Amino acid sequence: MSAADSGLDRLLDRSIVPGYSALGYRLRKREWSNDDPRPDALAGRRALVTGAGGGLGEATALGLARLGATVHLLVRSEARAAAAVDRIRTTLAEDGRTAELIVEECDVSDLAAVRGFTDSFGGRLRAMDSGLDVLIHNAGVLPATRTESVDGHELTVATHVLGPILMTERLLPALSASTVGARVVLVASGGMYTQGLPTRDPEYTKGEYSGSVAYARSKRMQVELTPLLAERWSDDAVSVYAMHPGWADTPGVADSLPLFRTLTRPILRSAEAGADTAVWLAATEPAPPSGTFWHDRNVRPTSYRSATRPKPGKVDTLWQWVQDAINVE
């Protein structure tokens, strides 16, 4: 029985706590014995992972490197990546492997920085006659109080929506140069199930601000925009996915949600377990259907309640706001 056909899988998904925890991952993993990407599935391919200085980003970079990819680790400052690179190299060496790891610097919430980075990175890839095969948008923030990016956008939406979409738009030439069909993965959150699409106030200027609500709202945006982006980028042979990692024990959770971590730490999954589906989406063959939302290697519903399901036209309204904010047609 495959994970997609399993009644247990569906039960875990709807029960939240077991499904998002380490228990859910362990139970589902039993059904994946024939579903792992082949060894060296990404040999000769190039990947870029944002927010790769620790936690899920570091685990994702490790997973891609294990499969043979050249991995670019994008961080806000190079110093943040040094320890992560050392840990990845040490882990690979224990497995008798090596990998090419390249540190990149960019604040994803800063749109001018994104433009500068994509100009430089795209130029380097062209000089090497190389495409970009995998782009994983993992960088994330969860501010305690309402904070604005240097461009004046609410920080979670700048980091999770505007920066990643602008980066992908500007890297389309490199992605379309992939000889195997590029894949883009947006790392969302199961918390988005609690929120509807905030088309009337995407910048969260009204009401009492909550960092966790802002985070969930921006992740809802990612998930709802994924089918639209898949269609938009299909002519460039780019597949797009959103996924959520479940509840993983990462430095970000410890810093931003200390009470949640204290209460749930015994059941939190490891960062590698949380990153598993992002790595799998990047490497499994054939490529999964583009425009879909995933958790633990299975397509998931984007809403379980009608209250959080966007009404007709709302996604287009949000997309128009995004286009205006990042100045793309």
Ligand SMILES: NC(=O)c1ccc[n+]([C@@H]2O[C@H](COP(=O)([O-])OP(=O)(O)OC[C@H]3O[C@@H](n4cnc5c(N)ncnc54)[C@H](OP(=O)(O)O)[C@@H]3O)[C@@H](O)[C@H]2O)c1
The other form holds:
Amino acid sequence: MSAADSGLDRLLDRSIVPGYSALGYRLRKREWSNDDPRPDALAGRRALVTGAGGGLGEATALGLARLGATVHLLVRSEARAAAAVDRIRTTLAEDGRTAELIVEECDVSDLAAVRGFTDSFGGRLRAMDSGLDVLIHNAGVLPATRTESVDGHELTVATHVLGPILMTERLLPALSASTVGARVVLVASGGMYTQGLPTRDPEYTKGEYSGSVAYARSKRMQVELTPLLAERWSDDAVSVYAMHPGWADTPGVADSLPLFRTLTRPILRSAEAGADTAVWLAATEPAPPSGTFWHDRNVRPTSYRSATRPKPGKVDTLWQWVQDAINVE
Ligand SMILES: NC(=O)c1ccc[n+]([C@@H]2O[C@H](COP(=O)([O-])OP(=O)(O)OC[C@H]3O[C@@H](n4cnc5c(N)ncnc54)[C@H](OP(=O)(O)O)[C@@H]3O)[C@@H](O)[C@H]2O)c1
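Since we've got the form predicted on its own here, give me the form predicted in complex with the ligand too.
Every chain and every other molecule in the complex is listed next, the one we just looked at coming first.
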């Protein structure tokens, strides 16, 4: 029986607390014995992971490197990146492995910085005659108060939606140069189940600001735009997925959700368990259907309540707003 057919898996998904926790991961993992990507599944492939200086991004970079990929770790702070690179190298060395790890700097919420980075990164890849096989949009924020990016966009939308889509659009030549069909992963959150698509006020200018609500709305945007992006990028042979990692113990959770962490710490997953599905989506064969939403190696519903399901036309309305904001046609 595959994990997809398992009643236990579905029960865990609907019961949230056990499903998102370390227990859910442990129980599902028992069903994956034949489902791990083969060792060296990513040998000869190139991956870029955003927000890779710690937490899930670092664990994702480790997971991809362990499968043989050359990994570019995109960070805002070189110091954090150096420490992450050291930890990844040490872990790989314990298994007698090495990997090519390259640090990249960019603030993904800053659209000019994204344009600058993609020009330079894309140029370097062209000079090496290399494509980009895997792009994991992991960088994330949960601000306590309403904050704007340098471009004046609400920060969660800028970081989770505008920056990642602009970066992918501008890296399409590199992604389409992949010889195996590139895969893009948007790291969303189960928190998005609590919110609908905020098409009337995507920048959260109305009502009392809540960082958790802003965060969940921006993650809802990622998930709802994924099928549209799959269609848009299919001509470039680029597949795109959204996934949510469950609840993992990371610096971000400690900083942004200290009470949540205190209450749930005994059941939080490791960062590696949270990153598992992003790594799996990048490496499993054959490539899963593009445009789908995943958790713990299984496709998941995008809504459990009709109130959070977008009405017809709303995703297109949001997409029009995104296109205007990042200036792509
Ligand atoms: N941990 C969980 O339980 C959980 C649950 C659901 C979803 N997620 C999602 O998983 C992803 C990783 O979360 P995490 O828990 O590992 O959080 P984390 O420990 O805070 O890591 C987030 C990373 O994103 C980077 N980042 C933030 N804004 C950035 C920007 N503008 N440009 C470039 N990098 C930026 C941070 O870099 P700095 O060091 O420079 O701040 C940090 O390295 C996020 O998208 C988060 O929403 C996590």
